[in-house]
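The chain below stands alone and is given in structure tokens; this is the form predicted alone.
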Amino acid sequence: MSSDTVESRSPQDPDEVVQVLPVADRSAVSRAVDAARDAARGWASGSALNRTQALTAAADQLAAQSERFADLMVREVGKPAGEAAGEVARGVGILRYFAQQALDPDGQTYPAPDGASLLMARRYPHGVVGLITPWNFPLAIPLWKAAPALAFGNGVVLKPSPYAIGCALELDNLLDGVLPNGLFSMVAGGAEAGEALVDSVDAVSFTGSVDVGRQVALAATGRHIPVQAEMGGQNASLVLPDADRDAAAASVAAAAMGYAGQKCTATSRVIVVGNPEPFTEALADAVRGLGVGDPGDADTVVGPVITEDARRKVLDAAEKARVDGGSFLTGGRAGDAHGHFVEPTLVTGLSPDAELAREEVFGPIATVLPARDVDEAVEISNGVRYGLVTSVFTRDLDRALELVGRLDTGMLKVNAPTSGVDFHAPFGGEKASSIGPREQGKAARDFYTSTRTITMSPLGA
């Protein structure tokens, strides 16, 4: 173990150190992977009922400690209290869901050519899966990766973001109480720990930035191991003239600015078909009405961004938008409170080619773009390198069904916010947003197992 340490600090009170852990060097990562591999052999070959019982016990433990986990999440990553409680509840649901998936059929049979043999395809775990996860969902993302990996018989080593090591350590402690020794572990650190993990495991699942995700995918592919990378979005909400204006404005405002816009599914572009002014005014009013401040307060929707660097990135994006000719309907400035606060910022007057309309900022800032008609709205929506999620607001079901087929994102929503994920449905994007199979739901088995085709013939054949 390295003598260096990594610490997380509260974004609303940067003077508060939440957790300090030693940095895992390559030898520490290797030991964690070896321990997980040893434990996974018995875990995979044992009864699936044992895996179901263990994950159910983990869900029970998390439910019993829900308030403590939520409070830690508020302190460490600045997640508003309501969202933090919801994330813990989602974590409980994820564990219960995948506890039952451990009992799903693990293969299929096929007609044998000779009529007497048994021809089947059966799924087997990879061995040890490495998870590299971000700070913004410090419980849900590790669990929606770890729960299926464990349910299907793998060992797991988690490398969380340095900004969320406290939450990861608590998850590690919780799972230690219900899983075989060494089967799941957490290693702290930065790029070196992540690289060591990718170099050691049998499969890797990553969530984070495009640049790092590509590096992870290249390294994993070079080792011929399965890789899955979720890498963000530049998500659009299309508002058609017949939309319920006030309902759409409230939905878009929350999706763009909730949790200070720090979600890969946050709305970054609002594309308004026809005369944009009535909806733009309603949206600006909705953004101004959002609770901003201490994430521990029950009425807060927009808390701090995670670091001072993150705040500077948002402010730099706002300044670049101003240079590009944008006008500010709301925000554009740093917050007054101690901590990494930025005012929710809504920009109009930009071209779809402006940087703010093309690149992810990961903060409470969005731009409103007018479109003459639906065709131009689709062109603007599709005209970025990302393809995670798009929302359409309209009362016209026929038009909604048409647009679902024309928008090139992995997830599409009608009269619903871009933000929000259903853990029992496939999650993932197109283009630069994703590499590899979808996450979550029944799709998770495709990544965390491999298929072996088996032929068993009678001895006399």
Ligand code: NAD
Given for the second form:
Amino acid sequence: MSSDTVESRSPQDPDEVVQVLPVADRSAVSRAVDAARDAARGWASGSALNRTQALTAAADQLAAQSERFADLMVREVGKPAGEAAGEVARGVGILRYFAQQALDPDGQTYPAPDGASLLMARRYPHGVVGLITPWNFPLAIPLWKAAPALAFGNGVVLKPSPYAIGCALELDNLLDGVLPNGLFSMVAGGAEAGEALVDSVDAVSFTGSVDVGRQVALAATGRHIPVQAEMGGQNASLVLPDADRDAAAASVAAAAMGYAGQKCTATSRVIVVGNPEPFTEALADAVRGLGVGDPGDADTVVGPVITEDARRKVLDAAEKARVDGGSFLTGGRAGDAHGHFVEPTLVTGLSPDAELAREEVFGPIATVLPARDVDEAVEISNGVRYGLVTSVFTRDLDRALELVGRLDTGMLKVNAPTSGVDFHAPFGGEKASSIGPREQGKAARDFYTSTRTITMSPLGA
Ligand code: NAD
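Got the form predicted alone; any chance of the form predicted together with ligand NAD too?
Then the entire complex follows, led off by the chain already shown.
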């Protein structure tokens, strides 16, 4: 270990240090990877039933400690309590789901050309998978990567965000109790620890910002190892004139501002087709009605942003929007409370080319953009470099079906918020939002294993 440390602090009370850990230097990272590689051999060659049992035991233990994990998440990353409890429950679900997938078929057979041989394609684990994760889903993201990696026979080394090391350490402790020694471990640190991990593992799964994801993907490709990177979004909700106005406004407000907009699936652009005024007023009312404040309070929807830098970034984006001709329907200022709070901010009057309508801010700020018709709405929606998730609010099913093929997006929701992830369905985006195969659901096996094609012929054939 190096003598440096990394610490996480509570966003609602930045004087509170939540966790301090030594930074893992290159040799510590490589020791963790070596230990995982040693343990992974027996893990992969042993019974799949063992893997099912271990992941089920992890799910049981997480369920038994859900309150403790949720409280820690509230303190460490400022996630509103209701969402934190939901994330822990989702973590339990992810572990149970992949525990069962360990028993799914692991290959296919094909008719052999000679009629006598056995020709098959079987999936094998890579060895050790490096996971590099952001802070915003400090339990669900490490788990939706680690659970399939482990279920299919890999060892895992996790490099969590420095802002979420407390949650990662608790997860590490929990998994240590149910897995073979060294099979799963975490290394703390920032970019250097992440780079060291990419340099020593057999595959990398990354979630985070576009710039870092691209660097990670380039480094991994340079080593010829499989990589997947899930990155940012500039997600749009298209509101058609026939939409249920109040229901759409409530849904969009929560998707834009919930957890202070710090979800890759948050709504950042609200594209209103036709006369924008009635919907825009309903949306502004819905945003004003959201509970803002202490994330520990049960009725809080919008808590703090993660750091002072993040708060500055949101306020700078608001100021730039003002200079670009935008006006504020709500917010535009820092919150009054101690901690990194920003008022939920809804901006109107911007061109789709304005920076706020093009780049991810990752805070409680969204812009309303009018569109003459559906064609223009599609053009605006597709006119950014991202393509993670898009939602459409309409009662016209034919229209919705037509839009499915026209929107550049990895996920499309109709009459539902852009935010929200289903761990049993493939998850990922188009364009700059993603690199590599999809995560989660049955798609996870594609990334965490590779295919070996095997021919077995009768002796003397
Ligand atoms: P980030 O890119 O700053 O950091 C992500 C991780 O990468 C952290 O663990 C960080 O320490 C590590 N890292 C930083 N530099 C590195 C380097 N050079 N090499 C290797 N690792 C390095 O992202 P963040 O601020 O933690 O998270 C917010 C971002 O994550 C947003 O852009 C958001 O959209 C995105 N996100 C995407 C998804 C998704 O599934 N698409 C989900 C959640 C968050």
